[in-house]
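One chain follows as structure tokens, the form predicted on its own.
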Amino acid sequence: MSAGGGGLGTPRALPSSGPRALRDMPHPLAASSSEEAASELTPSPDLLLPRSFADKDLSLPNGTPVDTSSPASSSSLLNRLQLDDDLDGETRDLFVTVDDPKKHICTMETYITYRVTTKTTRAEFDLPEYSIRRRYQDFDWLRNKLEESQPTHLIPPLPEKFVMKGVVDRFSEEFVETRRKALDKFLKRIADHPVLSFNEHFNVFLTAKDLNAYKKQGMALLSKMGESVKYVTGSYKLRSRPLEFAAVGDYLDTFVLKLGTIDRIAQRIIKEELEYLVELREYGPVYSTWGGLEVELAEPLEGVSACIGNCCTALEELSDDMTEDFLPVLREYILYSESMKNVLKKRDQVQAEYEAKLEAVALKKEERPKMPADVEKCQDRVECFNADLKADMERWQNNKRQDFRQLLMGMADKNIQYYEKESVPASCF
């Protein structure tokens, strides 16, 4: 399951393949069995099609192959890869859903909760159905979580917790009704995800009515594992981070750029468009005016005064859909970034600690038969590392291509109905 969402120009994000490899690869630090490494990735810094993945065969999870070409119009596309979303969701067996914010006053604080309503048919869980309320703490309290317990595995990112770039009120319809669209997104990708659905802590957080006396618990065992890496690799420089991840790097980077290029000029457009709709709007009553002056004039003119204001429909219907469609989508995908930035540092943090022992045991003189117990399992946290990274680079750049390529579909279409409900009819002259 990935972001949630609905209609024409709407980001929704649709659920992703995900590497066959992840479940066949052993874990070194987590009881699982298998045999391979994920297939090798090396991205470019294209904003959408990385070569490592142009040249592949997309499919959808249900096997449904992808056709890259060109579609004959983008709701053509939109419309199967609905379709193929809906046959794949006979096969899931959890459905999370976000929905119902309600405001909270208290006497130290005001908040929002949300209603989290989760359908599964796994084993996991006591109940086929939940409902519990969350508010924004909660899913912060997860996602840290997710990230101790899975240092190896790219955790989705939370809307920001302060006010967002041009919203002034954290309780306004519409800012409440942004971020439950990306708390919805960032269980729906946990939801997604072969190994992250399966985390305990993601299960406490669908079915626990109270969460306090889980929050109480101390670290777990993994971050202090994680603690104990920084410590021994603080003084320990990399030799150098492996071709394919210092590829990543730089495709990150490079994306990131590109993604606050187009944050800035589009929240630029934004503006001009509602200091140009400001304007309309007192220049559309000025025909009416005059029309009661001028009779033989006044048909034609109640006409222009009209299109005006229709013109101001359709474009505060644009700015809207820009605000709230286009925008989430490019912060989100920066903040995922960042997110696949830090799991590459504890990927090199490890691989640190790696050398670091290796450097250890060759400075000493008695020759050993074999390798070291603590060095090898160091070496396979390494490995481990490296393939689940691998496999959730890739499970992320689908579900990139998939975002984007629906963003863009959909955000044209909202163009040209923009313009074709601005259009003049004949009668108005």
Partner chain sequence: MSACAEGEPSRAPIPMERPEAEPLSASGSCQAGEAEAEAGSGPAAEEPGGRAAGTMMEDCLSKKIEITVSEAEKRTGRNAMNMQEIYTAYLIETRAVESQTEGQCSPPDSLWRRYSEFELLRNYLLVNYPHIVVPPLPEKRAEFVWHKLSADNMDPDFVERRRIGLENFLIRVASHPIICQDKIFYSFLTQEGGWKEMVNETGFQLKAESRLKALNATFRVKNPDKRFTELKHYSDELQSVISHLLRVRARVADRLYGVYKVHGNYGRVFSEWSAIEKEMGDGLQSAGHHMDVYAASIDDILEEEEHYADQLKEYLFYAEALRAVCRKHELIQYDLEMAAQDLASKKQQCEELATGTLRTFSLKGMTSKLFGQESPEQREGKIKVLEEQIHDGEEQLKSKNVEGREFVKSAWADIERFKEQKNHDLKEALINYAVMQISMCKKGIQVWTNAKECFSKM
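Having gone through the form predicted on its own, I am curious about the other one (the form predicted together with its partner chain); can you provide its structure?
The next block holds one chain only.
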């Protein structure tokens, strides 16, 4: 634990590129600062502690300054210092909901907007409540901005952008509802994130009446800055990838495969169920026809026919539910995993750059006795990235567990309900 050049009173910076002005945040390991904060944090062993804050120049590899504009009140400070995100109602102070889809028909196009409602006690927001309307484009814009401005964090996925016209009806109730749920989840995940939720773009997204004006502003700024960070597709040769990231990388590869398999199985089951349904629809009426030939047997025959008819209804509900609720969530997690993998690659890239610079310096050892500033900068970047990512990974794992628990229990529930519905008329018989 090396101490930097700063004296007493100079706050040690928290290694995060979050929106907070880092000067204002006490060092998590500083003795005098809130002990709770210290006990919450478990910095990883390979995380090198930052030196003097003053020397820091926290910017992205390409030079764009990190978004640190949002001030935070001291009451929500504790929130943000928690790397382990405990989501009980008491600590939450930002609630976001997506609902009320509406169709808009204009001369140029037809599209759907969703109402986004925000309730909050945070000082970053002027009002305690907001209600604005947004369309998918806006969500997409938000996600891109978040990726640009928070490259060391994992951004939640959006539902798929493109739908094949003619195959899927973009304006059908089922499609819109599925999308709405996914968008709601997207915003909730951001709102629950201790760093992302303070992002300026997120704030504007939730509050601005005219988002397009703000978007244009941002576009101009960006073109001055040059290209934003692009997704990394290749892999980088590293000296030593930290164990936990390597492990997560392997995990994600297998995880995505398994999810893909489950997706295919679920689709196959739905297909088989629908084919079963087709046959049942022909089966039931034959009993009725037979009933028409008989006198004494008419009643039991009609009874069987009714049972089968009932089974058809219940089965249709089951396969609709699975299509609308189960499959989309599964696919969302595949997207989520893919984007996690991309963030891991970015991290690798940052580490690789650092190592390259380090190597270059090592070769010229005689000439430079001390670590040059730019190499130190790189090292800091790596540390920040690692810390952010580690926190996000843990959060992701927890959420994943809860989400799948809910998803699979839901699937079991739907099947139970199906059988319960089916057995009712049969017992009356």
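Numbering follows the first chain given and starts at 1. Because the structure is a prediction, the values reported are computed rather than measured. Heads up, when I say rigid core I mean the largest set of C-alphas that superpose within 1.5 Å between the two forms.
Fitting the rigid core first, would the Cα of residue 243 be found 2 Å or more away between these two forms? For residue 243, whose C-alpha is compared between these two forms after core superposition, the shift is 2 Å or more.
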